[in-house]
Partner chain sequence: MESFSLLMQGVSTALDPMIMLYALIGVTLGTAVGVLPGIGPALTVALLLPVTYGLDPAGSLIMFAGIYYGGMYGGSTTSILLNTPGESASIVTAIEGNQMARKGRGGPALATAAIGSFVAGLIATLLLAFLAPQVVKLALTLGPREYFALMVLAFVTVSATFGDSALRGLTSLFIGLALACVGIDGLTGAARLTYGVPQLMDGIETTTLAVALFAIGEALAVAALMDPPDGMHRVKGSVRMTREDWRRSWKAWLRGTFIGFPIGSMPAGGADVASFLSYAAERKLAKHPEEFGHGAIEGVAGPEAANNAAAAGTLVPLLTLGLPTTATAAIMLAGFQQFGLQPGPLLFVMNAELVWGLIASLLIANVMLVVLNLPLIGLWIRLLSIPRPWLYGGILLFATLGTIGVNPSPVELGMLILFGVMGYGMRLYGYPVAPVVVGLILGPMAEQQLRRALAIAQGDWWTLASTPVSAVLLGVSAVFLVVPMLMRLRGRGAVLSQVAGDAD
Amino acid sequence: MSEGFPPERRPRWAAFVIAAGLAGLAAMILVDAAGLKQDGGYAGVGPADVPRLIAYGLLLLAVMTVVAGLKGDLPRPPRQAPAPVLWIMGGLIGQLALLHVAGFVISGALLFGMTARGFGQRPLWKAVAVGFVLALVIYGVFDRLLRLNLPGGPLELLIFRG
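For the form predicted alone, what structure does this chain take on its own?
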């Protein structure tokens, strides 16, 4: 029971939806892990062991969520504010739309700025500026040091190829 919230003694259907999602994710991981070659390797640990461990943990969380939902011992969820979610979703959509047109740095700066704005950071231009610097550094590390290509746009061509 949570502080400040009287318990509800009826099933909470949202808990069952969450439990189903957790169980579905666990099943997906288990199916994927079943396709991995399991040599055992050194100390008998193979590449499928960690995904299986994660899947079993998700299944345990699913069962615990169902039990909590049946007991009805869950607090009332707080009222949701749509604006932060819309800022973050807008940033994701903007990054997807601009990634191959404007490049990683500009689209990453936009995503960072809009996500920061969703979390309450103001003004937006400062968050975008910080995102720009971070995205530039990340692009440089991945493209120059690690030789892993990120989508480049005109800015990346000017700075890193020019």
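Residue numbers count along the first chain shown, from 1. Keep in mind that what you see is a predicted model, and the values were worked out from it rather than measured. In this text, the rigid core denotes the largest set of C-alpha atoms whose superposition between the two forms falls within 1.5 Å. What changes on going to the form predicted together with its partner chain:
- For the candidates 92, 21, 51, 77, the hinge between rigid parts between these two forms coincides with 77.
- After fitting the larger rigid piece on its C-alpha atoms, the remaining smaller piece is found rotated by 51 degrees between these two forms.
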Contents of the next structure:
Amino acid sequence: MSEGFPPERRPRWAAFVIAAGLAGLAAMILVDAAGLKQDGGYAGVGPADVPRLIAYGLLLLAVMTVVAGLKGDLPRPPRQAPAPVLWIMGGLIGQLALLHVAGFVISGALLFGMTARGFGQRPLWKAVAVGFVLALVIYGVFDRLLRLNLPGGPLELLIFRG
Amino acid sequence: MESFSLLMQGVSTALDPMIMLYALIGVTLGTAVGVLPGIGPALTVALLLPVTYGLDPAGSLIMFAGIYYGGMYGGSTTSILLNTPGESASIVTAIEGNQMARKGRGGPALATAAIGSFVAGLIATLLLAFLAPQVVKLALTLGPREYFALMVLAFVTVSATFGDSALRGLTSLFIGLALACVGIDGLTGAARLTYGVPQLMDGIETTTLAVALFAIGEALAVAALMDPPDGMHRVKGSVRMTREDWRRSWKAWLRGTFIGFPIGSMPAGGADVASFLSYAAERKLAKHPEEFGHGAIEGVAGPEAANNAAAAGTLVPLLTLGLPTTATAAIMLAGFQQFGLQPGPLLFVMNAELVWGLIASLLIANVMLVVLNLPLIGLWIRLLSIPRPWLYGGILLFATLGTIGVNPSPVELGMLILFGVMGYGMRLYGYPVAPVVVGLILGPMAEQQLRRALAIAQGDWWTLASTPVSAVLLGVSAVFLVVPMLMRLRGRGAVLSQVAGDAD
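Structure of the form predicted together with its partner chain, given the form predicted alone:
Next comes the full complex, and the chain you just saw is listed first.
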């Protein structure tokens, strides 16, 4: 994927954000490790020690990422279109919120429709309709035939109850 | 000849109609995902893991292996006709293959790729059958120290050796290792990083992480890019190869096989590395090196044979040592664990029928694949005309289906979204995704071996390098870590970044 990044020098604040994220992850691990009962046994190495080592590794990588960021050594992503990303994220978050209220088929139809809309499919209602049919088929095959337990809502009850 | 009789028993298992059906589903799906850009074998196996929960273990594992093989076949089609590799191991195929297609020689290019894949798959699967029992014998002599050293080697080669930055590769690996700490510690039962959330007690699901990184991260990255994709080159004329094509191809197939298999079977990178090295070898040995870059058939034949041979080779450490060296192998390991099977030397004793059935099925799958990919090639090309909105809508629907099927909780879906966004960010800034998955699945295993080794030696850290085998393995790991860094410092990193790949 590296060919898409033109070598361009600008302040690499992204590297500092990444480094902060790594350091934050390390801090979470260290705080958690401090709360664990140390029970090393014969090994002298308990449940907290390996996470600690990993946290130190993350801290070191965070420092190196800052250094790399200062030198401008981080690929520059190509220009991103925000709208498609927001459509897809909306579909995913919508499914998360609606799954247990509306069931798999309706939330899945919305996810499919909004993703397709993000990729340029118009109008939205048509994409959702296609998604609805697909989600219905998937529910029928996976929940009924393959016994995968998918959450059902009022619609699934109505169609598949009999 | 012990292997031979075991393999024959395996063939009788593999000829069971149900098992053949699983293999057929596997290779068909594998070819389809290989052809479609944006989904690779790793993602497909991850998507199917939850679906196969209630199915026959042997059949499911055979299906997964079929997907891996099929992905290697199908990837070449997209490379040749579209100049967009369907999966990472076909990147070099695109160099010569697409040039051939532009000159109207797409047919022979597809043929040499498919027949080369067949030859390589056949030889490499037989090598797997004869090598595996030897490695098992060796593996029985290895203790926790040696296993830990092997895993360190796998960590290094997966993250730091190839790709354009050791820093970013190692960062990905450590994110995976950090995620691996979540859950109940296998040796003491202490709950780590769970914050009282019951869903986190079991740790982070490999499938959730893999699906999020590969499917959602990829979908977001592709959606946000707005380049029109390259046009497709129609296959003109027949796929038949001329006598000259055959003459130039067969040596490349064999060389590709014998480059690919060892690379796949050592913890030294996957099929993408093998295909790149094979391309380099063909270019050096060619009688007409000036044709390279303008459609040299050897440049398609060699790498395609090499990536199939490497896929078979990857199964050697996976089955005999329980050591995954690629993202697909890591997810297949999760598949074994889902059925309560632990790959490793004991698998060959406890589940001999399953292992040999799996290996024999690969031989049969290989025959199915050459049939699927030569006479039926037109069908696969039609797959490429699915509009992208429908394709990615379907991928996301299936991605969430897998997660919801395992665990329909908002926590699990929330993690899927979170890791999906992380995958998108990693793609933006050139962080490889595969080391995260390998870190998540190998991390706890490495930790257990480390602590076992230290317990045996009563806490003496020098024990890790105290046997010749473990010392050599750790030494090799250090070389694989340091040498590429020096190469990059001297400005020779271009070679390494070309070898980098992700999706398998």
